[in-house]
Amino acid sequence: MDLDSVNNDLEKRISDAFCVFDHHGDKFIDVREVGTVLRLLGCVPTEQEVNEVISATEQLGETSGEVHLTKFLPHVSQLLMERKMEPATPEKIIKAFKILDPENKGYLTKEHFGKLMMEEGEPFTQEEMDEMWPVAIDPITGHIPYEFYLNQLMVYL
């Protein structure tokens, strides 16, 4: 497969994802949809990264608050070719959990993990936590057995 066909395939994927949210068929989407389009493409952007894409691609003037495909396509193509915003590997996620588990118990408490998720890094909202708990928490122990949790996440992907 040559580079041109890879670029064409990538541009088609980006264009197809973009057009899902182009409700008027005019090659514009609302800036509030940018993060959703990126996630549909398999990216895992932070809010800062979403805002950077919006800043780089947002139309100014009459169409402020919207992104046009002609600006979005080359910018996001470059990000994807540079492998930006890729999800962490399962190995990296397990390593992170093990850092949070210095006693090597194989689990985290709901209280400790919840506090970290809502106060550190890019905080989760309560709604996001409420969505996560049923998958993360072992109903018998009330803890988060992180290797099992990661396996559950992989099933959902």
Contents of the next structure:
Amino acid sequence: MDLDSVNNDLEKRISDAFCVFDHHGDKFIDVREVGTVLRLLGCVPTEQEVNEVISATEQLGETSGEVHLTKFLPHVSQLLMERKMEPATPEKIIKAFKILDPENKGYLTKEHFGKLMMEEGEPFTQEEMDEMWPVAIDPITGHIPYEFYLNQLMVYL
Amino acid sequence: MLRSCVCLRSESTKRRSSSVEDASSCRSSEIERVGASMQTTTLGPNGQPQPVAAQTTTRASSLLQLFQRKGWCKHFRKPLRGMSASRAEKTIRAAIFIQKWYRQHQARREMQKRCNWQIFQNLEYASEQDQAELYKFFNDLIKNMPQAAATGNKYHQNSRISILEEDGELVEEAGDIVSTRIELPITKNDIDRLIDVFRKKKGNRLHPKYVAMILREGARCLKQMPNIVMVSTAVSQQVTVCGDLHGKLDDLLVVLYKNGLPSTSNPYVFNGDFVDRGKKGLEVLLLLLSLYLAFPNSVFLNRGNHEDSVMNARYGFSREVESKYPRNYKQLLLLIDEVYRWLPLGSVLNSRVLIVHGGFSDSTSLDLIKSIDRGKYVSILRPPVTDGEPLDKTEWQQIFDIMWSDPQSMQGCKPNTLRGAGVWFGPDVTETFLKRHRLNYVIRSHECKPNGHEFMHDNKVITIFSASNYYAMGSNKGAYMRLNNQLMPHFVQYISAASQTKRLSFRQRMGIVESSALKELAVRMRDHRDELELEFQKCDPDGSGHITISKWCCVMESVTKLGLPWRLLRDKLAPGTDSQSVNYVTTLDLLDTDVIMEAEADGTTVMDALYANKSSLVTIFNIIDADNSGEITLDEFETAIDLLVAHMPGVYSKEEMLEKCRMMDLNGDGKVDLNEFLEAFRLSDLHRKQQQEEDMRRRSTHRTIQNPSDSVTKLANAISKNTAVVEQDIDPTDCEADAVDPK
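Return the structure block for the form predicted together with the partner chain; the form predicted on its own was the one displayed.
Zooming out: every chain and molecule, the one shown earlier first.
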């Protein structure tokens, strides 16, 4: 594959996002950045999906721990064209929150939500949790009014 | 056993997620890496590869292998109580849904932060590059006219000696001047009174004679100091070091409030860059000088690269002085120059720690620096004032290196092409330097850091930056460091005017930083507005107003050369555009909105700076006029033009300049004297102004024909709202400060 003649706009997009993390200019990125690149491209992968991309594209042997553009590009192009890992609509996200709020109170308690996020599914690290709190928690009630929280984040970006 | 992250949680204390490492803070070493890569990806084929490389480890990949799993893990660590299996599964799916959405959001937010930061930094350094070009021009001029090197500006030398002795001709200023009187020697009482005056929003101007007095006395005392000042904690048992303040009086007052006024037991070192960019540079400078005069053995001031009239003409301080003292600014600026030339170049703590503003290079020699007659360097960006002596370029280089250099993670030492002056020095250079001079570590400033401080080179290089909210409200914290007798550092980070950010929602805060970044970027883009339009149109032969995203990014970079991630900025700079193509007209319309045009009028361009800095023109003339005859030949003038054009392409047109020169040679003898020389530039200036007015007129008529789109108007309004500044009296207690846990 001739990297210099990446004309297709989709491939250019992927290549651009990839190159943001190519620090040495040698078209290699650290595996730890794969998730970020995917997210930059608008994908919403689960951790598992990220790991799958990593195992499909990671270099073996000496350069393990890195991913080269020649492997990344075709694999991710395919994924994007198949519309995998697509972002969800705000309605779907609210629906997910509502499942966690069966009594339909309109909010989640810090305790309940925190426990869930840090123990179930693909758990958050303490860092990620700490990052979430300041914006998610309503300073007056101490709860998470999820719809309001969602609005704050969605509109900003 | 299924290999799953859930099962392994019991084994690893910290699960690593695939989202951006340390997404909790805009960690600057991360940004530096990303920043450098953003530079690398967009530098053209002839651009030098730029330094900062990621320090990758293989720790992550082995952890990752542990986390890789094939197939969906249905193992529940703690069965969700009281739920049916299907209900529990639904809950888990919902949890994963939320988690993956949140992680994506975080990643994008992190990228946004880095983007904004990158914009601010690149704009700042690109401007500094312009200034450094001036230095290179002079260098070239001297190189190409070797006889000129010997002459220097005697003209300046004489006028400078007198200013320190005479009382000068100061006149009364209009408007409210406070009645506060200051007398020498300055006491602590005076300091309190000065702070009380300076912190006010209005009624904060001292009588110009007291300003002159503080400056003059300050310069006179500083002149007694050596180039490198020895500081000892023998008596105080500790010392506080502050970095760049850049006219942020509120930050200086926060530091003094939290850390106390200087005294024998509480000495301070201020590491340069007191002025420029912030609005209270004069107050900061006067307060620092007053502190120095009041507590001479407890306050140490180092020169920074912004303690330089050439920089001040470009970055706002000259303007600030002019606007505050319109009738006396020329005199005051001359006195300020005196302060600058006599500021020490650095300090050494307990013979173990060096404190300089920028850094050092592989050729930096403290012995050499100690031997320099630093008074020669009124401006570092202009040739030194020699006295018939040949210019020592090595010496000049030495000063540049300590004022302008930045650390890099890669090994080696190379010219700092980002700033245009000084070097980038790697950890190996640091190691050699410390060993050679028998030092433990170096404290420097010069670079803004999100948390006000940063360690590099295995903790041997510490950056300390004391101006919070430097780029925009909420952009970064400032910090100061306290060192104990063993010179162990402790940091206190803070944000001044905290109440202004506290009451804002997260969204509003992010909006402010982003709007500020966009505004600055748009103003900068206005410099190239016509060229942008031309290039866009070239890509759009059909005149549809739309071009591909790739083409848009290409044009943006080739015209502005700012090395920014244009793809990420596309939906902000071409608002209302869809995901397939770019309506470039919106980009141009954005540049023509009121908010951007007003911001442009507020600032200073390279050209303005050069014209404002008449002394540079005089210096140029004097250098060319090697035999000091008071006249230069057209040939000599032409050589100078060639060099100027080479260094500042697009700023000067050679034909124009030569034509002016020929026109000015009124008596037709092929020679130009100083007045005619300055006239040539002034005429060019007039001509330029005429051209600008013509452009504006043309654009405003164009604008009324085609109204800017709704999305452009909306964005412009948002920018306007978010960047509106409300000035208040400074209240140093209105800060958010916290001590950082020692490493």
